[in-house]
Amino acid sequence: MSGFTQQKMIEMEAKCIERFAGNPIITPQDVPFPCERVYNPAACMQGDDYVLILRVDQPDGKQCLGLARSKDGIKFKIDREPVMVPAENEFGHLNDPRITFIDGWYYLTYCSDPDGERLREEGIYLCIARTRDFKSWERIYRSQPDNRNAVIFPEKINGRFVRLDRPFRRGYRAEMGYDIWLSESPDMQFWGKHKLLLSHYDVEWGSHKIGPAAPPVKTPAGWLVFFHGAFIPESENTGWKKWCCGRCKVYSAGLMLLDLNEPWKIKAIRKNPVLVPHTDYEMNPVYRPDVVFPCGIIPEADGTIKIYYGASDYSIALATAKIDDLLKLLDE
């Protein structure tokens, strides 16, 4: 990846995606229960309400999910208590939620990744829970380790539920990078027909790892899919890095288009990233700079979308775009 820099990526960024001038829209100070960081929100509509499910990292090292509502998709009011807390076998951790509404149910995907020796022994699990009212939750699925970053398509395809996810090996090594896979299920509990959709080898700016971002958006041209990618700038590339809080990885967002009836087929993909960290809140040095991480997208009746994303693993930001403009990017 000779000569590939964050500044070059910023210059590649899609001009048709506009950040909200009032970003960030949610910070830890807005959360009415103990919160150290709030980010990576799932997003959906419930009637006329915009709903965000928030990843909340708490001061004691545990995680939970918060719920926020809004009438305009910008100013959110957060419930005074978490909407979901970890079950006993989730080891105090719930993170990176995504949500999809199908047939009267809101299906929430998230992952559980215990710390220390439990991570070594147990691994990272992909989980699915469902609710009708955001008050009571039914946990219906827990994967084998290791898997995370799942998004569920907003309707059945050929009579089956379909999801994208990012399985990965426990060895964090360059030759074991992370890819995006597709699978199908008759009931959200049994998943099969696994297919490799996109390899990290095919995403220059995501050469460290890639994964699905927000649930796909249906358009006449195909399924519009945002995904995330991370790379290590040459100045910091002193070896394969599993995880770090300092400035070593750059997380950006990309875009591809999948076939409506055969979603394992990529119709188009943008070579360059569409959203790259460069604002102060996306490069916040408090915890983990250089991160934009979309987890929720809400399509509007006027042909635009609201993109909700985590900024620097610390706060939540909003961007907007016209679907037609995004499709034009893929035509290019």
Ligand code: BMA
Contents of the next structure:
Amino acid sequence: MSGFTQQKMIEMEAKCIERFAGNPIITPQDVPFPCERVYNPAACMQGDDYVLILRVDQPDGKQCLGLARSKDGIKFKIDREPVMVPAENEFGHLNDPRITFIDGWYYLTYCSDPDGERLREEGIYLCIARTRDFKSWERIYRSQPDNRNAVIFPEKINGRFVRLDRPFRRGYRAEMGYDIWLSESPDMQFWGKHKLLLSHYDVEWGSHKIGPAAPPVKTPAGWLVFFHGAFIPESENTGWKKWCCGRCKVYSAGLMLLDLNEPWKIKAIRKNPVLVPHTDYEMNPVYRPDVVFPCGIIPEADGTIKIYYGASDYSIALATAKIDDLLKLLDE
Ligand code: BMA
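Got the form predicted alone; could you also share the form predicted in complex with ligand BMA?
Let us now look at the entire complex, which starts with that chain.
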């Protein structure tokens, strides 16, 4: 990918997406239980409350999920205890949650994976749990490895639940090449009719891998879908670095529009990324610079959306945009 640089990507960003001036809105210091990093949050409404489900990486290397509530979507108060801890078969890891409310249930997708050598042997699992009240959870689905990054559409389409996900089609340590797929389910447990939706070959700035970001947002024009893409800058794209899963990748976000009734059809896609890391909290070198990773979107009554994203795998940031402006981007 010659000539394509992070600087050029930053210039391509969508000007209609505005970062909140008080970012980051949640940092590890705000979490009232052991927390080294807090990022990549799921987002939904429960009555009048904005709810974020937080990915919390703990100092002992384990992960759990925290729950944060807010009345304005900006100032959050975090529960004193984690809202979910790993089950016995989840290797001490729960991460990258997304949440969708349908028919009285909040469905949470997340993934779990073991550390080190066991990762190679066992792989990464995609899981779905559901709750009505954020107190008790029912685990209802666990994929075969490797899969992660699932988002569930906020309503059934043609009578079925629909999800986007990102299986690892060529083995976890493969050089590159993970894509976004769509599948359907009658009950959230049996998933089938898998279809390739978007290939990484078609996303220049996500040429290493792509994945769905937050659950789709319904608009009259179609389903608005944010997705993430990882790109290895040319300077890093040689020798062993090409294989590394470490700090050289740049994670940005892109946008596409899917057909309302046949969501496996892409109606429009923005060629350039819409959100590219460049602020200090997105370039934070403490853990992982060059990362924006949206996992939750709240559509508001006034036609705007709030986008919650992990910044540098360390803190949580907020951006806003008007849906109409985003749809216009797709027309350009
Ligand atoms: C992805 C996931 C995310 C993480 C991102 C950037 O592969 O592991 O949880 O935010 O990398 O490190």
